[in-house]
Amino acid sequence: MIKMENIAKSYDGNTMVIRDIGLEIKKGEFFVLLGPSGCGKSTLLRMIAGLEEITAGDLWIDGRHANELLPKERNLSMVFQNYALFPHMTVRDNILFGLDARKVAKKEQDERLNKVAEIMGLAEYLKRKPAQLSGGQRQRVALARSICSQTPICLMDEPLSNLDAKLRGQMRGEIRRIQRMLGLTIVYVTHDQVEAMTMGDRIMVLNEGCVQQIGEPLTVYNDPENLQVATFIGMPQMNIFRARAEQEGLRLNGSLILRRCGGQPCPAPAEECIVGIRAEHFRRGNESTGYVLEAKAAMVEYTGDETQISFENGQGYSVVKWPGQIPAEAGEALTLGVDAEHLYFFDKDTGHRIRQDGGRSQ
């Protein structure tokens, strides 16, 4: 459906803001471009749309070479962060906008409108102006306009970032439901990892214009290729320590000792490296694990369904996360266990993943 080969972008001819992107997005796939602000994800989306020129490489859409195609020739639609609705037009006219230029018959326009309005829950709002709608309703109008165009590809540039947390949650489910119902191919830009994890069939993590990893959400979460991916995916962020191998186990940040239990081998793949441990992978001290860490609680937070405890790590604070409401107090001694399979190792210089079989991710 969408194929990129060695795509690159530069505005000044010297600095590349997009570097050597190669990927294929399948028909009917929900594909997420994820990364921090300024990483190039919106630029890449605009290149697919034809709103930005491609400096190098080739773009193919439905088997057609698309580098020189005008936006209107690419048979796709786009949903923007700011909704891009016309304030002087009704919901009905906003949804149908552009169909006259495509010479779609009035009868067919009405049929499309009625179907889309029912799907999106907008039937009772068709005579209203955008100013009379809530943020979530305006976003549904923008999405309805895209659906009404009946283009098979929809590009979305952070469409939910202006909504509050409750509406974002509702709209995530709504967009995903409609995408599956209609079989749309969606390319979705976001910096929000929750959106990426819950909505995407696959995620591409970008940083400074370079692809860090492409994969299914749980694969990217459980098997990060490098330190950038490991620390960007996950809430709270993966705990990161500078590690040195010692006889007892690993000295973390020059302060804490991750001690070996029951004759376990030292887990370090190198004398010095970086080790990552996700908050939920720490277990309570009364549970049997391969390695144990003694620490002191600095802060305890209850969110209702889980407990988060921060502890000093020698260079700041790390976090453990357990389900339920665990009795604990600041200053309390903690015994934290972790198993070998939940230790993530990274090269201290490059940040590349060092796998426990000795291999390195490139």
Given for the second form:
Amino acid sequence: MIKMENIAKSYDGNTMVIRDIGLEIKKGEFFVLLGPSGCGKSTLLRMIAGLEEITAGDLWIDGRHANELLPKERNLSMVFQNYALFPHMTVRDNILFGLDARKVAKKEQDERLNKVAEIMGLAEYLKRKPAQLSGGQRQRVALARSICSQTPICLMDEPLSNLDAKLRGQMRGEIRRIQRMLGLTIVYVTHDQVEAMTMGDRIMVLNEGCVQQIGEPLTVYNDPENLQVATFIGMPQMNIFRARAEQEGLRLNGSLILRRCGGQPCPAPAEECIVGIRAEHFRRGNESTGYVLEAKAAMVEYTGDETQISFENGQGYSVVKWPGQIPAEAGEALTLGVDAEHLYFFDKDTGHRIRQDGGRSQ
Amino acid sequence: MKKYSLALLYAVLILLAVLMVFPLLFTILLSLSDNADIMNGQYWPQVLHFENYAEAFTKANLLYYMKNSVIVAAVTTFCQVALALLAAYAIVFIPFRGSGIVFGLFMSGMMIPMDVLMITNFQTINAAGLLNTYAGIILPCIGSAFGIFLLRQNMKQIPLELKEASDIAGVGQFYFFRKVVVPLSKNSIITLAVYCFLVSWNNYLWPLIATTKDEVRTIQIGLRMLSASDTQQDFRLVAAATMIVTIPTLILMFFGQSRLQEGLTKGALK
Ligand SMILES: Nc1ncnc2c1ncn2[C@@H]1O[C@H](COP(=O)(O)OP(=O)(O)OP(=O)(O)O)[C@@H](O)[C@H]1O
Ligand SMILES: [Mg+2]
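We have the form predicted alone; now please give the form predicted in complex with the partner chain.
Below is the whole assembly, all chains and molecules, this chain first.
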């Protein structure tokens, strides 16, 4: 549906904001662009929409070479972060905006309006102005406009970022449901990993204009290609340690030691590297099959359904996360186990993932 | 302390208000007096002579001049607002190379007073054979740097996303202009129109220079001729005629004041 080859973008002719992006988005796919603020997500999306020129590379939309197409010729719709509703028009006129220009008959317009208003739960607000709606309702109007245009592709730029947490959760499901129902191809920009994980069929992680990884949400989570992706995805952030292979095991940040059970040596991929361990991959006690870490609890936090314990690691704090309410106290000694398959090794210079004995790559 | 400064403030304001209002009140008094009384220095009318107004109307042929003034002011206003709207739209919403320079040029035009250009303007319309025509009076006045500035400031407050959303929806420039920009700039447009109408209505020098005959002359000139032509100064008639001429201004000010203030001081959005 959307295909990019070596796409690059520079606003000022010197610095590249987007570098060498190639990807293919399939019809009916929910594709998420994920990355930290300023990494170029919006820029990439706006290039697809035709609002920004493409500096280099090729873009195809629905089989047509689209670099030079005007926005209206690309047959897509877009939902903006601040909704871009027309403040002086009623909800109805906002939703139907542009259909006159596309020569859609009045009767057809009314049919589409009624249907969309019902799906989106907007039927009773059609006569109001945007200023008289709540944030969530405005969001729905923006979405309804996009759906009403009946374009096969819909681009969304952080559409939920102005909503409160509860509404965001609700809208996530709603957008996903409508996308499935109508078979839309959606390109969705967000910096929120929860949105990316829960909504996307596939995720592209972007950083400083470069693709870090493209894949299904769980693949990206379980099998990150590099340090960037590993630390960007996951809450709390993956624990990162500088590791050095020593006789007793792996020395972490020059202080803690990660011992192999049974006294065998630790198979570090290099003498020095970076090792990452997710908070939920630590086990309680030494019931683990792989490695053991002795540490001292620094702080214990209960969220109700989870317990988070942080411990000093020689260069700051690392976090352990367990389900349930585990009795623990600051200052208490912790014995933490980690399975071998839950150690992620990264090159200490490039940050690339180092896969051991090819076992874990899928 | 606060009380005193407030009192002082009000004293100054009242003084200024009296100064501003005095000519108006005095003219009203004169317009209702008897000429003999005025000559005797008796400025407070014994009897109210409302018939002065009727007399001024017929004697000075005010209706005729008024028609000219309405035509000139209305057409000038319409053209000025339309041109300023289009120019401001182009500067704000159509990216083109050198749009900043174009805007700068417009603005530098704001610094040249109309009076400096009067002779060249006269030569121009004379050469074009437009002396003694409405077009001759109107044409030099329809470009308004101030109008462009005012509308541009307003349009810049319209989020660019609205334009982008329109581009994606596939509506044309003119549709966006008509359906989105104009309604959202409504306050500024009204402000500009009122302002422009008043300026045009009160304009004296240029319509005088651009005409040699009575046919197209505007009311300000008519007024002047009324006071100049009579050998014996008839103050009450001049005052009555002046009042009549001022009425449209007063009406516009009365109804447009809040809008005018709003439009000049802040943007129309939000
Ligand atoms: N019009 C512009 N002119 C020049 N530079 C720009 C322009 N728009 C964006 N940039 C730069 O391009 C880079 C990427 O911007 P972009 O808006 O795509 O980031 P983003 O990933 O969408 O960030 P956010 O999550 O904050 O919206 C930034 O460094 C930004 O400064
Ligand atoms: Mg952005």
